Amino acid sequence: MSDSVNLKAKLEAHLSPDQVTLLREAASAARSLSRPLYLVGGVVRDLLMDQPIQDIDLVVEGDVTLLARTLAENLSGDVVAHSQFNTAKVDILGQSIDIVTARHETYRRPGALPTVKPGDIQDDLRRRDFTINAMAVRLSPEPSGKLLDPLDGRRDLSAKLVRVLHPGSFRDDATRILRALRYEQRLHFRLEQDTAVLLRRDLSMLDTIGGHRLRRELALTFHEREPRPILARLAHLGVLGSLHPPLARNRDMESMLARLHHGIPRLQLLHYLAWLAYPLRPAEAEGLIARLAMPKRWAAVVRDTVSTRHFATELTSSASPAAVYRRLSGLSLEAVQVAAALETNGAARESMTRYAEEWRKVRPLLTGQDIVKLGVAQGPQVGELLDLLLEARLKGGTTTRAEERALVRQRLEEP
């Protein structure tokens, strides 16, 4: 059940000095409490792949709160404990580590959060998502450094495969569908053959997952260093259509991704969200907002993207900068940028690009108060004159405060 490989030397070579100190102190605290302690999950995978180590996750057999407090006291750290979930976070030596109690999990129904009870390290590894994440390194008791690999994760690492642990994995938790494709593309692996079959079979199980959990998985995808190949796979395999059926209607999602990357140099999360929403009709966009239980900022980007695409027909070559400004002002910048990148009409694309890069930043030099000082009563006329000044600035007709004051006086003198 356990590999004979010892990774102690490899650990010390790949970790920072503070991380080495942290693991040594954690192991010492666990031994003082007679608790088996393990380094688990992605950190072990990355260690075996000679990848940089970012987050440290530990599993203890026994009371996680007691271990966390002991470790924090020994190194003058702070503990944020979550006893309800048998987890603790320790802020120490300038970093945070997560410690959880080894657990056994069962699912009452597909998509439900698991029912958890304490277990040993074997139980804990068998509850995980993929074999490449189901390995551990023993820290306590001695001898430390021994690799535990009950599900042949090293074999799949060598073969560059993403493999689920059992046939019901995606049915238990369909968010694993999105995670499988993230790992596949991030690591430049491929889905193991049976896993690929199971993934396609269980796409409908995404309906069992609540919107906030799906939104979190999408956000993690958008935050990846290279989201494009992951999103292309989500589109190609029908995952996006399973999340929201209208997304399956558009066969151009991958081509749109290419145009998006060409048109926007530094893509952020909300740009990818706007790409997702771009082909939708207004009612379909509302359905996506509801399906993913979107917060206000996300919902605004989705609605604004659909609106900007609709407005594109009005942004012809004859549209003045002021007309474009009035049409697009108040819409999310990300929505406008994505619509500009994806728009096929040259004139509309140019108008949206100029707005995003230049015109949206233009403001009159005079304020409403300045106009009142010129003898204009508070009221609608002040706003009309500000619009006049904005249009003049956009056209290049005024460049100084004196020119704007002259334009206001000129308008006031007109019959």
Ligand code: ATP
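Positions refer to the first chain, counted from 1. Values in this document were obtained by computation on a predicted structure and should not be read as measured data. For the two forms, the rigid core is made up of the largest set of C-alpha atoms that agree within 1.5 Å on superposition. Compared with the form predicted in complex with the ligand:
- With the core superposed, residue 33 shows a C-alpha displacement below 2 Å between these two forms.
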Contents of the next structure:
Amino acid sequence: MSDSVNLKAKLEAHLSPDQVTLLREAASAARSLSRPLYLVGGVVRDLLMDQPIQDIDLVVEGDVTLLARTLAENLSGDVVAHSQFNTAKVDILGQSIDIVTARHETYRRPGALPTVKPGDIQDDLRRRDFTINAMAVRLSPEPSGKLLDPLDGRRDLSAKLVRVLHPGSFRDDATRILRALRYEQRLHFRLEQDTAVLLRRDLSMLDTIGGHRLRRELALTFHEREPRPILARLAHLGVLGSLHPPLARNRDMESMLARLHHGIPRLQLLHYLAWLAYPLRPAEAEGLIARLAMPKRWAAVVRDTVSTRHFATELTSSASPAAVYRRLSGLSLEAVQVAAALETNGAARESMTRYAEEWRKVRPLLTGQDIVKLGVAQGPQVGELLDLLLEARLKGGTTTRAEERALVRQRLEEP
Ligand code: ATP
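In place of the form predicted on its own, the structure of the form predicted in complex with the ligand is requested.
Every chain and every other molecule in the complex is listed next, the one we just looked at coming first.
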């Protein structure tokens, strides 16, 4: 079936003029070097689904460096990265494309990085995650535009199915569990029946994956246009619990997502991270930070979320704005916003929300310099007076610089 399919016209219709030029030049460079060259992966899937094209991935049979250099030279671009793994990134015409040498991959043990040998395009398609991502379009030799679909990806695209290429796929690389659910929800597909069984069977294989690879997959999920249905599936199928067992305890993750969406208008990656951390106890949060080898910023959001949740009960209606400010200032804003969206105590939620929306931006009108000019020696007393001014402003007691100066003078005159 695929023998008869030619995507040349579709390519020209869906790519930008610069992308078309780039592919034409890449094909001509490959021809001059007698190297077969293919467009592969997500771009072929998206093209067949008439979706917008983002990144261009190319596979060349044979040495990648020569092709990357020739292409960069012909179009005055740069080869920005290449490595012993036979991959190259080329920056040309304002975009960057990845080119890799066609490869054959085998896994010595679950979760290990694959053993890589040069191969042909058929090998390269067989190492991929799902049939819908295992198609290629030939750019060189002619006829260019020809679709290669040895694993029947088009059949699964029309049936809207995410299907692994073989039963050991999730064992080889359990990051594919997260990838499968990302595609399933993003494309509004279903897991093919056997793939669904394998995914459940192999959840424990997530233990074989190192922290930073897992974190990368989670970050890609958080960055999706609609993370919510994907995260709900990760919770529902027990993927989150397999990543970090305490996350299995909370049966409420999906309804928490709904409250998050209701409470925060523009959700960002760190909000989803805070959602993940919210049900955890402090020691469990430390476990999650270690499991995902989190960088400082992520770790701070996780810790701040858990601690905000735990002292939320102190932020009742009797807590003054200044007291709330003192408790929450210095914590990640995303942590406070998420803790507010998920808090069930109305008074505590109100305090956190007002802090996030108004109080955290409040500063005294006078600066430290202004206070020194009023005759106060440089030193800790300046800081104490600034705190006093902040508190007065938060209470609405002062609204002008003159009122703040009067307050400082009054304090200085106190015995
Ligand atoms: P997206 O639209 O999410 O960018 P993509 O298909 O371009 O989708 P990438 O993560 O950029 O996804 O990967 C490019 C291609 O590399 C995929 O289409 C897939 O064929 C292959 N691939 C990526 N990760 C894996 C993996 N863990 N196992 C096997 N193949 C993979």
